[in-house]
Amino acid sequence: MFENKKIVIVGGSSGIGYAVAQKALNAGAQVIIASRSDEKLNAAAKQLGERVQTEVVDASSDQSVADFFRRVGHFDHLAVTIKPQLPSGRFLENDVGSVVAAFDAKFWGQYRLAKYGAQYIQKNGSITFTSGIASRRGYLGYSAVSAMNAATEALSKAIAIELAPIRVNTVCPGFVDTEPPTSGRAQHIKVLSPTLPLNRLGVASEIADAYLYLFANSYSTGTVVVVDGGAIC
């Protein structure tokens, strides 16, 4: 599906961006995945096999985006998948500098990479940012979240409109457990949503099947993709 298509990872080292990379080279593209760690980049490599590609990037740095869409060039499709430490307190209770710090990796990174990306996207291409439920409704502790999920998915709508025909479209992640599974997680995430339709969490590797849909359908734009296992119903 993918054969000839050159699709860049920006988180794709570890979970969903491991994941979308994974089934991105099962289907025949050329992957690059990026990250600010060479050590993960190099571990992530080695089990994803050498057709896969690896740069350095700190999303946090207009410098180094600029100059890692230099040495890639041009290519069909980007997916951002930065995932930073996400401050999960009360709102009066959250140091305001780490909300700060969340929000410029997640938002403004995502931000950046698309500014700096665009002109080096092929005809034809994609952008696909990356939200999470918390922009859907309220849960406990996570208010910083919501915001910075929320203005990711009014940006990809908002560029969809001005960066046409790039396609620019967000997935919108439910409550997914770490590989290897985190304990007690499962149980944590049931008192923050005690309805949970189909009774677990979801794994990256079907988070990920949503990223290749919108790399391949080329009339989906402005899309909010929800994978949350009927989190929000």
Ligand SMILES: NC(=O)c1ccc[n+]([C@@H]2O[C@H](COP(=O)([O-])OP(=O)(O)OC[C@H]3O[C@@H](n4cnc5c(N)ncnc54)[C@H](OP(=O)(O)O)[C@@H]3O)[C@@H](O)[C@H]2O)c1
Given for the second form:
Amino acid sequence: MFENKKIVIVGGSSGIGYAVAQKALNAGAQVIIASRSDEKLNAAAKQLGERVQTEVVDASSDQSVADFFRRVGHFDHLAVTIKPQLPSGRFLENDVGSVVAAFDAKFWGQYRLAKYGAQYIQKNGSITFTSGIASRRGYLGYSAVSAMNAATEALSKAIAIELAPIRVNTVCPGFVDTEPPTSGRAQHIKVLSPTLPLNRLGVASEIADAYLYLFANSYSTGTVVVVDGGAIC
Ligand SMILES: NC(=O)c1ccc[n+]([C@@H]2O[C@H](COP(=O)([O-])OP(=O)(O)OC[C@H]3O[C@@H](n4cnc5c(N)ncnc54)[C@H](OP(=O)(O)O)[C@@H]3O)[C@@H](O)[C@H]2O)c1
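And the form predicted together with the ligand, for comparison with the form predicted on its own?
Now the complete complex, all chains and molecules, led by this one.
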């Protein structure tokens, strides 16, 4: 389905981005995964196989993003699945500096990637951002995450108008099991699962399907695809 398509995934060295890379490769695409750590990228590429290429980029830096796209050249689809260290303290206790740094990587990172990348994307290509269900309702201790996810969705709708015919969309995941298993994590999952209609967290490959849908569907732009197992029903 994606033969002869070049797909760039920033945040592709782990989690949801890695699953998008796997599915895009299986669908025949040429795939470039990018993130800050060469080591993480090489480990991911080893698993993904010979056809994947890697590129180092830091989405917090204009220079790094501009240089990255000069190296990549023209391509078809961009997915951004960056997750910085997300602040999860109470609003009054959170350090403003760490909130601003997280916003800089996740929201402004997506902004920079779209801004510098658009000129390299084919006219029938697309950009897919990632938000998260904290954009849709408040969660205790996640005010900054709510704000950056809502800002991401608003940005994608606004620039879908300006960048057309390039399509711009957002995938909004619910709770996804992408973190390494620890006893604390296992307890968190045990408590969280019964609060969800499907009684479990999602897995990265279930979220990845939404990116492939948005790459392929030529009439979807300015939209948000929520994949959350019914978490915000
Ligand atoms: N997992 C969930 O439950 C969940 C729920 C809702 C929304 N989301 C959203 O889904 C997205 C993916 O989450 P995930 O759990 O799959 O994350 P993840 O496994 O932690 O992967 C994050 C990726 O972002 C890269 N990255 C971080 N900062 C970067 C930067 N400044 N520049 C370039 N790359 C950077 C990381 O690689 P390096 O460290 O090498 O840079 C890594 O490849 C995030 O936007 C997250 O907020 C996740």
